[in-house]
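Below sits a lone chain in structure tokens, taken as the form predicted alone.
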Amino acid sequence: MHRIIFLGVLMFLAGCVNRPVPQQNDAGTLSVDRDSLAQRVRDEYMRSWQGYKSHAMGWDEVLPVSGQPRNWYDESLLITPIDALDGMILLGFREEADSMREYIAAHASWDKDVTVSVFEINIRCLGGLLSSYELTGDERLLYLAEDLGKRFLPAFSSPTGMPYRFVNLSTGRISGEVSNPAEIGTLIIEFGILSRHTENPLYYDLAKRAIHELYQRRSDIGLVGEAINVETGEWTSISSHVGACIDSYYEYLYKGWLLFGDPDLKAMWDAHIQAVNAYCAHKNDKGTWYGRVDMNTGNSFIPQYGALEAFFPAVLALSGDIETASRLHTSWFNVWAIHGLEPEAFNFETWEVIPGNETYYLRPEIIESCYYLYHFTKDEQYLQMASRIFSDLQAYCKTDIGYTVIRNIITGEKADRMESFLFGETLKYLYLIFAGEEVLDFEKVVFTTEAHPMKRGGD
């Protein structure tokens, strides 16, 4: 464990040099120069996408140390610039928004003989085409989601009504029985937008179907696990947590409410953070957490936290609740603060990362959990958070193309990846937080679990 953290902070130390120097404001307090790290993120984002553009066009990603271009499947399905073009309108490049979305209009097309996994592609390409459709108004993008829309609808075929995992985009084919939460429930946002917008309320109904199945199946304690067959509906894992599995299943809840103004979905979220709380959330000498346990008795807990459970603290504040907020995003900032960068997962007891989970994937959730507190606090503090991981990562996971995955924090390997969600997501986020309201009001959108920004009250 000492030596965990002794060369976590060996690695804050080499990265002191390429951090921004706080400066003190009238009060005396630390403040951070806001208009220079806008600017200093806009200008990571274009180095980025020139990165991939230089290096991957046309293709699904880049990979930023080796600079070779790589596709999720078979074909492109031009995930990276889809993913990216709101936030290059967000951030002000707009001839380049305008030449991507030209080309996406031209160059995509789902008519192509792959097996897609319909939870990520409907987050990053669904949801990308429709934020940037409701940002444009070009109609071209909302045909190109709607073709998509209508090649997810056989995934939806299965007894119960839950959605298979991969669906084939062309033939239809569907498979991957045994789903999630996750992946089940983090669909409503995207085609409740789409039905919006092509007046044909059938995604919305599938996908609020999908949701109703799920949490008819909690435990009598208010809790989901974080596996089940959505042929049979039996539970396959009765790990119950806030992370990966589970973790946007319950964002969506709350934020389809807030987009749909739909009951349903409040009185879903309320019952299932009632239980969470109760069962969940835990408290030590380290700070506030939620960790793991059974869902059917709410023992067996497991004190595991990580990198895609830092979300939560940005949920619990959009529902009100920014004491708990507040109390759980500092304690896994301060998690980062000791490792330079975040683990994939942590043991808050020992405070140590767990063995095989020394990875940072370039994950956006605690610049997310940032944003979301520094939009209903005001308090500087998460200003200097942000500042604080713009820095890390700049110091750890720039190359030359863009910025690449750590595959050990303790060790700084890296390795060679970069996801469209550094565009989509971890950049965005960076500059929203810096650049102020004035680029977007938060309270007229709703992001998705990719930080999609779609319109409340389709406005």
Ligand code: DMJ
Second form
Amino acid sequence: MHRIIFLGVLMFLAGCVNRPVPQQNDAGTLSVDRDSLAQRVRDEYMRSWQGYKSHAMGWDEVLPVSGQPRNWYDESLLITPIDALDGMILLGFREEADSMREYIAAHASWDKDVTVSVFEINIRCLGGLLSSYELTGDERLLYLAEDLGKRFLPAFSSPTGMPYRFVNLSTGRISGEVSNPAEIGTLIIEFGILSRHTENPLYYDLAKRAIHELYQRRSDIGLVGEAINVETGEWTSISSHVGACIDSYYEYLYKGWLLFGDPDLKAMWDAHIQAVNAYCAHKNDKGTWYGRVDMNTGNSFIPQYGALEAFFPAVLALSGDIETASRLHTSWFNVWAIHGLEPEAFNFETWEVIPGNETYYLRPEIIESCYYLYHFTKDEQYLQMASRIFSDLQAYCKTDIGYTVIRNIITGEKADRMESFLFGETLKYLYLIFAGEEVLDFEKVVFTTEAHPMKRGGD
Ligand code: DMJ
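The structure above corresponds to the form predicted alone; please provide the structure of the form predicted in complex with the ligand.
Whole complex next, starting from this chain.
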């Protein structure tokens, strides 16, 4: 017992050591030292990047506890370097970014007999190459992006035009006929930017057709389900929400409208957000939430919200609904504060982690929402939240090599995984919120779902 108390005190002190001390500012509100936090995020970014380089250079990822290298498929696609490159540029690591750009130009190749997830490789690699191309003008990155885009094309050969989930990069063989709105609808930004820079409308047109086909299959009350067969067009799951498998479909409708000015995308967003607000939104004594319902009736409400849903305040804020965004974000931050990390899924009525969802995957969405809400409101509370999150990441997820997934946020047990979105999103959003808009003018870009900024208004 004494040992447990002693350990508890040690853990508490360890947490305190890492937490930045809030300071009183002139207005009498708590403030955080943004410059010093931005510098600390930069240091952590570079420390983790060196961890990847020294243990796994040329592989897709490093395992941050064991130090083993890991590939997603039989051969490396350089997922971490490509996903990280624009962050390296934005954080001001110019020499490292130049050398990594040379490395990618020399070693990246899509001519591989591997069957990949179109969604994942699109958001991490196609998006990463295109934003780095926009930041540097390096035509070799655009060449790589176009080559990858072409290899995705067989995915659209389904009878409905909605893409299959997987494609073999070398043979074009497709598989995965049961897909979902997120994987079908989260292509239009990357494909549209590829069309813009290659002056080939094919990519935008295919991604738009896929979205259109999906939208046509919404229910009478304007909701989509969680899984759909791209060959038959039949829904195979009627669960409707703003979380995994649906999330970035909604996100890309609004952002696609901002980026390309396509009124069809705006009309689709308007129809969906009305339905989502009517059926999924929920208030209780603990806050504002978005839960799960039957897409056809809007009934059978399940009070589940989680780490992936935490992007939704960012999109609500972007679309002008700051008030709901702020209430929803604060509700979820209160869940973060229980354990100092967030669960993958949480029951907002019983106030418990949903069994089997105790893992924290180093996800960025809660930080992304802090960043958007701070941009729109300039309210210091969002800086304080981001500061607390950064402090918790250091207290619980930090390893000698980088940062790791926490298998169980209640016990603190570590797993051994560091996804590329640590660089692509998690540390990038933390840096951007602390560093301020001199680094990147929020109004001049649209962030992809993997936080790759794409320039608004042409090239
Ligand atoms: C990222 O790959 C993207 O943000 C995606 O849209 C959802 N999941 C991860 C981060 O959590």
